[in-house]
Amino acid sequence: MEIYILNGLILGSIYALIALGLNLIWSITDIPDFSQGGIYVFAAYAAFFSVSLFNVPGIVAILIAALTGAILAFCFEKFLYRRWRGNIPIQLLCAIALFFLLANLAIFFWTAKSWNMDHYIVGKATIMGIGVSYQRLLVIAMVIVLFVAINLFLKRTKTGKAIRAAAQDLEVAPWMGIDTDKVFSIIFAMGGALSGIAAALITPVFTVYPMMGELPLLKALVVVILGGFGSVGGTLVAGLGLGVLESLGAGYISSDYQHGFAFLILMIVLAFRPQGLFGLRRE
């Protein structure tokens, strides 16, 4: 059981990290930003090539992936989403189109071949009698650190408080002196950076390939709904919980149904608590 829990925590950490950026974007703009799946792919390739071609240290590769994600998301918001602000259906279609565009561009540039990437940290630790690579432990550790940092940023900084105010009532926010254009740019850049970091962390554990963003994106969307809109802690708990439940289900029931467990859990939770496990009921 221990190995399933550890693997679940690693997967759940990635789900939660992508979901955190999605939650910030979705709770303010009402857009489930599917383009984050494509951003995840491009950031993974940025980390992969920075290590394989230029032999940069792991922390630099992670920063490059974060910067790649932040720039892409910032540009999408500024030059595309902003043009149709208030028209949610058009913005949603744009987000879906961007996801498929980025995935197909990845195939065009780098073919459909999957690539293996060296671990940033070599070696293993023994936990509960199980050998776990330092790379896998790095995933969990960095995700926890990032969640704490984002939570402190939202609660302690002026910009973070502006983001929270916009999430509570976007129409009233400008009357309180909040620059909503700036808030939108910041949250999209943050979301892209978090997706980029998630991609850079998980790529050495698995592989990099053009359609690698599909499942993490869908699971992140599930995590946002399960955790509740605007809840940072809820996103982390829901992400880790979903990863563990998936891993246990795959281990004890069947791996054939692994990806279906997430949506079964989602339907059960929504039937009894539509606002998510930790979210407030939205009017």
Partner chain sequence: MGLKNKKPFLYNKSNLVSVIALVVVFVALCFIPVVYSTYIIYVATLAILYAMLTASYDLLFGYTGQLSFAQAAFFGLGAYCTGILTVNLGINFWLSLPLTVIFALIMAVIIGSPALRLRGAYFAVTTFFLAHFVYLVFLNSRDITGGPLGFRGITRPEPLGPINFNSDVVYYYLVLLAAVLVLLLLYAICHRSELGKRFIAIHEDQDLAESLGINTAFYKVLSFSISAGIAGFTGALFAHFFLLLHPQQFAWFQSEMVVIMTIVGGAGTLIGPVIGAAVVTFVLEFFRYAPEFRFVIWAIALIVILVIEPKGLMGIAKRIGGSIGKLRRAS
The other form holds:
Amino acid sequence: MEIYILNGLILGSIYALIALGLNLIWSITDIPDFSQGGIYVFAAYAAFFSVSLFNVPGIVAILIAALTGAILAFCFEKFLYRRWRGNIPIQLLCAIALFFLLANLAIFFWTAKSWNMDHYIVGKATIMGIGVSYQRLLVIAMVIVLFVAINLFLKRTKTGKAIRAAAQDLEVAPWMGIDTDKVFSIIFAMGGALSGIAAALITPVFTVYPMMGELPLLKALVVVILGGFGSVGGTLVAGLGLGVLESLGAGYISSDYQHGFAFLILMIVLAFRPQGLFGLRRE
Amino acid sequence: MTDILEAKGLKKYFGGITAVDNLDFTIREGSRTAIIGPNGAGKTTIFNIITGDLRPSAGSITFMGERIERLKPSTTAKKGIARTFQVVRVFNNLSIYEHVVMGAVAKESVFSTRSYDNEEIDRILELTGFADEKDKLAGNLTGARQKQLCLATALATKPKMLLLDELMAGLTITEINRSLEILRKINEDMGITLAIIEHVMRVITGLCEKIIVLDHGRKIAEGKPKEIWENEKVIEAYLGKEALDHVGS
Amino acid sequence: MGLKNKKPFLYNKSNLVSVIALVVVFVALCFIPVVYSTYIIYVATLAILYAMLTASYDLLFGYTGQLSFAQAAFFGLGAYCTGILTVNLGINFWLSLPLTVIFALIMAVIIGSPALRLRGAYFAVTTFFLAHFVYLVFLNSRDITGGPLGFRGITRPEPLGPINFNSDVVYYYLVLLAAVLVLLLLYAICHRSELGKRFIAIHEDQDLAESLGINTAFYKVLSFSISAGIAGFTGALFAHFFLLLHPQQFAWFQSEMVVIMTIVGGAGTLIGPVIGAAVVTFVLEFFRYAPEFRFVIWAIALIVILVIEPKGLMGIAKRIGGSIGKLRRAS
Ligand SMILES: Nc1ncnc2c1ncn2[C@@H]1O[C@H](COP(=O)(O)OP(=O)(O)OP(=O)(O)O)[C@@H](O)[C@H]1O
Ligand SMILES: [Mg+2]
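Can you now output the form predicted in complex with the partner chain? The one shown was the form predicted on its own.
Full complex below, order starting with the chain above.
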């Protein structure tokens, strides 16, 4: 039981982290940015190669992954999505094409093989009688720190406030002296960095392979819808909740359908609360 | 004459904002009623509640003796409520003729064998001045003409009551005069009840027999145009800021 | 509708040109088996099946304006349904075919009714999950679908009198005939009926359509169901052509491919997506020996097309036609 919950929390915190970036992007720019699934893959490879080829310390690997993610997302927005601002179907298609492109480029460059990566921190702790590697604890700790940091950034800093103002009303934002292009760039870079960090954190626990982005992306999208648009806290709760439910479901019901639970939960929730669990859908 | 529409205790919250606050009002059958108020007073929200685009947070709406506040827009349309939107909305890739026909048959199931009155369509096209360009695509019209098309389409649904949300905004004097004439005909010849949101004072005073004034979602006055312009509350809440500008322009 | 205002269909010059072009293409397609090898017949059958699937999707996306990523899921539901009916239950193909369509329609209503309450991107993302869920069902219901090992034992349709479908050539003609019927049906719905106008109206402005008295929720589900029904029908034809089913054939990226084919050809034109499906199928076959590379090319091609002309090949053709017209008028 405890082991399922713990594994669920680790998985869930990764969903939550990707979902946080997706949520910021989606709630402000209206783009469900599927390309984050591909960015996640490239960031994972970046972390993997920097550790396995250059032996950099863990924190540097995480930073490299964050940077990779930020640069990719920034470029996608600047050179692609920006062309079709307001035309969501085309932006969504482009995002999916990018996701698909990155995953297949990864196969093309590095083959479909999956690789193991060393833990950043070696060792184990014992919690409630269960051995847990430091790496797994690091995932949860980092995610909590990042959530707090992003929340403070949005609430306290000038840039954060501008972002929230833009989220309220994109059309009015320019009149308040907010440069929407800049807000978009920042938001995408942030979202990319979060996906990158998530990838770098989880890769040592599992493996690196080109299709690794698919399931986390799908789950993160569910988390965004469940957590509510623009809600940082809701995203964390929904992410952890989904992770735990999935893990328990896989353990006690059927592991074949582990990845189907997210969809079932989503359908049930949408049937009763089309605006998501927490918070309102933007109209 | 009887009331065609009665709203009681109407409330609407958006998150923390109270857009409509405990509102009661009635609209007489066959009348021309104006709803005015400063920006953000809740006028459009009321229309959206009547048509079913929004659910009220509390209160009831009775249309021709039937409660309608939980119905969806297509159902209220079938009961005889038609509307135009504040921001112009047309089907860009359909022709003017197709718009009017769409309006005429929209209430019926697409599978029922229906026939529509071609003369009726021609009459509406004639009335709204589209007789000569009925094959033009709506997307190619000017904004003012698109507003006219919205009116024609709404009219084609043969409504009992027509809700017009700032139909005159952005029109030239000539266009306003033409529209006024059309609205009179709609009301007098076709017997359609009109509810009008408008910022152009001349339209309201010239056309409407009753005015309802809103401010912050509340009704602050109601009565004949003359009474309204003498009401102090109205002058304070409304004329001071908004209307004088409009009258000036 | 409004017949007194309408000229006969073929009086319109561009209609006449389209009809002639289509007849020429049809005749050419009829001669493919006479001229080409079995391999080309195989690819052409696939291309026609994908063209049907893509055209059915155009009804939902191009005309009704609902971006869905679940078309291949319904294609797959149709394929597995007829597989189970004919192999496990021993039902005749000609009975199984309509049953499969009914099954796809029922699934579409069950899924579409709640999902279509969502708008735009929310609906699109939900269909994406749906496609994934259906894929998981195919993959994990090993007892019924064979799971990752695939579903085996499907045969060609039972002979109809003297016509025996075991020959690829005969099956090719069956698929071609089905495609013509499906396209005529879709054309009648999209361009010749009040129903099609309502779909277009919902695409253009759902709130306005609703305000006129059109029950948009109903018509969206109707569009979704017709589209899914045809996808299921196509899936059944695919199953009895390919004879081996595997979940990968219906995974989310196959749905994505349907969207790509539609966009490449030009959404909302019916004929564009058909061309798009044919082009994409042949190009993909061309790269079949370098599978990683072909997906890379395919993704890049989509992005390039979006950048150059979001209206696809039909949009490009129109542009070229427009500039030729201009040149002519200028001279
Ligand atoms: N969908 C919505 N979500 C949140 N708030 C809304 C929504 N629609 C309206 N509001 C708010 O409700 C209040 C009333 O809006 P409404 O559009 O009814 O005003 P109005 O009287 O029509 O103003 P105007 O003259 O500018 O058209 C405003 O404060 C507005 O911001
Ligand atoms: Mg308004």
